[in-house]
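The form predicted on its own is given below as one chain in C-alpha cells.
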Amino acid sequence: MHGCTIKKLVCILFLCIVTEGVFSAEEPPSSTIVLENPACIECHEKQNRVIVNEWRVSAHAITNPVVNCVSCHGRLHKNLASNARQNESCISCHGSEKDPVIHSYSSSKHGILMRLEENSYNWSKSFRLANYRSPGCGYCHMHQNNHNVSTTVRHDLMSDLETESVQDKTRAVCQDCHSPRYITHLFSNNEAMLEVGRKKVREADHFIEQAAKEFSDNELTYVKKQLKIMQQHLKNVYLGGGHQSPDYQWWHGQPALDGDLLRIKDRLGELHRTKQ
C-alpha cells in the first residue's frame, strides 16, 4: 500500500510539471514541445555529458553549417531517436542518392537489403540491441550510441596513420554480425586496394611535380584538375571497401584511376612534343 501511494504521488507531481510546461534535467520534455539546439545541449549535458562532448569534437560540430541535435533528431521530442536512426536523416545532408558517399552504400548488399526491409524495422529500438538485419548509416557510424561520427572515417586517404584506430572502431560494428576472421580478411583486402590506388595518385603527382619545372601553371591547368578528380576516384575505392560496394572499388575506383593517370601522361606528353 505504501509503495502504491508513493507511485501515485510521483505520477501526480509529473503531470503537474508537464502541465506547467516546465521540465527538469531528470524529466523528458513533453512530446509537443518544439526544441532548439541550445535547449537540447543544456538538458543533455546534465543527463549525459559524454554524448554532448563526443558531438563537439566530431566533424558534425566543426563543419559549416553545424550539424547539430536538431539537424538529425528534428525539433519535436517525440520520436527524436527513431528519426535519427533512419538513413534519410543522413542522406538529406550528405547529398542525393547519386552522391558517391550515399550511392556506394545504397548499391551494396547492405544498402539493397536495407532498402527492401527498412519499412519493417522497429526504429524505436536502440542500435545497441543489434536488432536490424542490415546496418544503416547510423548503425555503423554511431555504434553503441557514440556521437562522434569521425571515429569511423578516415580524413587523409594518402596516409595510413589512421588505419589502426579506424579499423578498431569499425571492427566493433562488423563483429555484431560477422566472424573475426572474415572481418580481418575484408580489412586486409581493403587496405591492399587502397594502397594500389595511392600508388597511382603518387605517380601522377610525381609527373606533375616534374612538369612544373618546365611548364607554367596555366599549361598545367588540365593535369592539375585531373589530379583532383583522381582524389575523388581514390575516395571511391575507400568508399567501396568501407561500404562493401564492388562497383566503387572497381568500376568507379581502380579503372577510373587508371584512366585519370593515362590522361595526365598523355597531356604531359603532348606538352613536351609541342615544346620541341
The other form holds:
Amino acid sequence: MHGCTIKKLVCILFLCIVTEGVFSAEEPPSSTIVLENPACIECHEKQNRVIVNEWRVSAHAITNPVVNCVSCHGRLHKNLASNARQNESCISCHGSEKDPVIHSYSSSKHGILMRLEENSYNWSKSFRLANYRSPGCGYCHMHQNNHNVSTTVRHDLMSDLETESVQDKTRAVCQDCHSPRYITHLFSNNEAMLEVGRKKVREADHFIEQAAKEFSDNELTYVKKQLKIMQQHLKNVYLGGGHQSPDYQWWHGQPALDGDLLRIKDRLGELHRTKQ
Amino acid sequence: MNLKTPRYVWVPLIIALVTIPAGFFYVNWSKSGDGAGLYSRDWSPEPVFAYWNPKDFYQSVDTVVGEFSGEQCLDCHRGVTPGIVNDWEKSRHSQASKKVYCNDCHGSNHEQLHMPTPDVCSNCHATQHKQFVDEKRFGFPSHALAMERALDAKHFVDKPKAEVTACLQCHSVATKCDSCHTRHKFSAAEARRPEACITCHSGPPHPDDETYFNSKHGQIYLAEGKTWDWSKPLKKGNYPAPTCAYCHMDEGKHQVANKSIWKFGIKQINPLTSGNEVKRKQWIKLCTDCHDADWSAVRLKEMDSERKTAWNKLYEAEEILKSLRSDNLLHPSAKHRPPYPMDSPDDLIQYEHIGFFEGQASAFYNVSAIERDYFEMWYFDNLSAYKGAAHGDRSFIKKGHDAMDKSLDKIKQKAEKLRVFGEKEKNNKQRKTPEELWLNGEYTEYNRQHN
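Form predicted on its own already given; the form predicted together with the partner chain follows:
Next comes the full complex, this chain leading.
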C-alpha cells in the first residue's frame, strides 16, 4: 500500500516535470493533483517571481529541513492561501502551546482576540489593510504577502545591528491599526527594555570572565549554565516586547534575569569564600 | 478657647493642627513631580507610559490641525488606520440610534485630542463606572487601585523606566476600560470570556489561566464555551459553567475585590473576621447557583486549611532568614550590596527586608541568593498553590506545595552553608567583603543612576 503511494507520487512528479508546459499555462493545476515543491516553484516563478525570491532568502529556505511551499500550503492546489494563513500552519513547527515563541503571542491581546474570533475571520483575504481584526503570525511576519519571514525578526539579541531594519518592516504592519506616535514610542521602549536585559547578561558575562582567570571550568559549571538560562530570559524580554505580552517582558524576563544575575554572583562569591 | 484648659488638651490640639495640614501638603508636594504617585519626584516617565496612564501622562500633538466631525474622522482614518475604523463599525457605538463617534470620546479638536479615561466612558456608562470606582474601598489587591499599586511600588520607582513598562500594561486596568473591552469594539461579550482576563492573569505569581482551565469549571468551558451565548448577562441559569467574570464579577457588577477574602495569597489573613464572614456568605450564595450550600462551605474551609499549611511553611523559611539576619550571616548583607529600592546607602540603619510587612514585594533584586529563594517561594510557589486551591485545580495545589517544600529545603541547606562560612571566617578573624562583586557591574551601576 505504502509502496503504491510512493509509486503514485513518483509518477505524478514525473508527470509534473513532463507537463511543465501545462502548468505554465494560465490554467492552474487541478485541485486533485498532489504537488511537490519543485513543481510549485517552476510554475510560480513565472506567475509571481517576487514571492518565490522572497522565500529563497528567508530562514525557511535555508533551514534544514527546508520549509517549502507544500509545508505551509499543503499538496493539493485547493484553498492554498487561506489554509496557510492560519496560525496552525506556523505553530505546527514553531513549538508547542507553552513554547515561549508561541505562548508570548497566544497570551497577548492579539493572540487572545485571535483565539476568540478566528472562526469568524475571512481567511481568503490578504495580510494587509487590517483585513483581520487581530493579527495572526502571518499578518505581521508575512505582511502584504512578503514571503521572507525573516525581515521582521531579530537573530542576534545581543547586538542592535538589526534594530532599524526590523523596526522599519514592522512599523508598516502596526500602522494598519495603531498611530504612528504610539508605534515610535513603543519601539523605542522595547529597544531600551532589551538593552537593559543585555546589560544584565553582559554584567554576568564580565564577572564569569574575571573568575575564569582564578577558577577551573569545573568550578564554573553552574555559573556557565546559569548564563545560558539568561539568554533564554533575554529572549523572553524580546518576545514579550515583540508579541506584546507583559508577562514575558516581566515575570519570564526582567526579574528572571535579576535572579540569574544574583545567583551567578552568589556562586562566584562562594568560590572566593571557599578559597580564602 | 478657655485659657484655663489644661495643657494635655491644647498641646496635642496645636500639634494636630500643624501636622495634619503639613502632612497633607507634603503628600501633595511629593505627588507633583515628573512621574506620578507618592514617589513622583524620584522618576520621569517613558513617553509610551502615556498610553497606559493617560490621565497622568498623555499629551496631544499638533500633527493635524482643525476641528472634525465624527464622519470626517472616519473618512480620513479609513485610509490612515483602517483597523480601528473596521473595529468601530462592528461595535455597538456605531449601531446605536445615536451613534457614538470618535470625537465623542477623543474630542473634536485634533490638536487637543485626548486618550479616553474611565471618566470619559462614565458619561454614558455611569453605573459601571460608579461600581468600578467604589471598588477602592475594599483595598489592595483590586482593579480600581491597580495603577496606584504599580506607581507606588518601590521597585517600579527604582528600576530604569524602560524595564518596568510591563507593570503599567497590566496595572492600566485601573486607568483604561479597554483592558477588558478591547478597542475599538468595546464588546461586553468579549470581556465575559475567560480569555479576556488571561493576558494579565497568567505567569508565575498568578497562574489564574492554567488553574482555571485545568479545573472542572474550565474544562467544561473549553469543551462547550464556543456554543454559549455570550451576549447574556452573568446571572444564574445563563451559563452552564462559571467563568472568571461569572464568579468575580457576578451579575456584571464591575468589581473584583468585593468578595476577596484571602487577598491573592500574598499575606496571611484572618479568615474568620466578621467582614470575611460576610464575604464567605456571598461566595456560598454564588456557588449555590449550581452547588449545595453545605458542600460549598466545605470547599471554602478547605481553602482556609490550605492557606494555613502554606503560611506555616513560609513562616518557617522567614524565621530562618530572620535568624541569619540577626547573626549578621546574610551574604552580602545590606551594607555590602546596592540598597533595597528607595533606601539610601547613606541611611543610618541598613537592613535586609524580609517578609510581607517589611516590603517583600520589592525584594527580588539587590538581595542575596537565599533571600531571592524566599521571594520565589512566597511569590511563585505559594501563589501557585493558592490559585490552585481557589480555582479547584488539585494539580496546582500539589505542584505549589511540592515547590514550597523544595524551596524550604534549599533555604535550609543554604542557611547551613552560610553558618559554616560565618563560623570559619570568625575563627580566621577574616571576612572578605563582597562589595567588588555586588556593587559593580554594567546593569547594577546603570540601575543606580537611572530611575
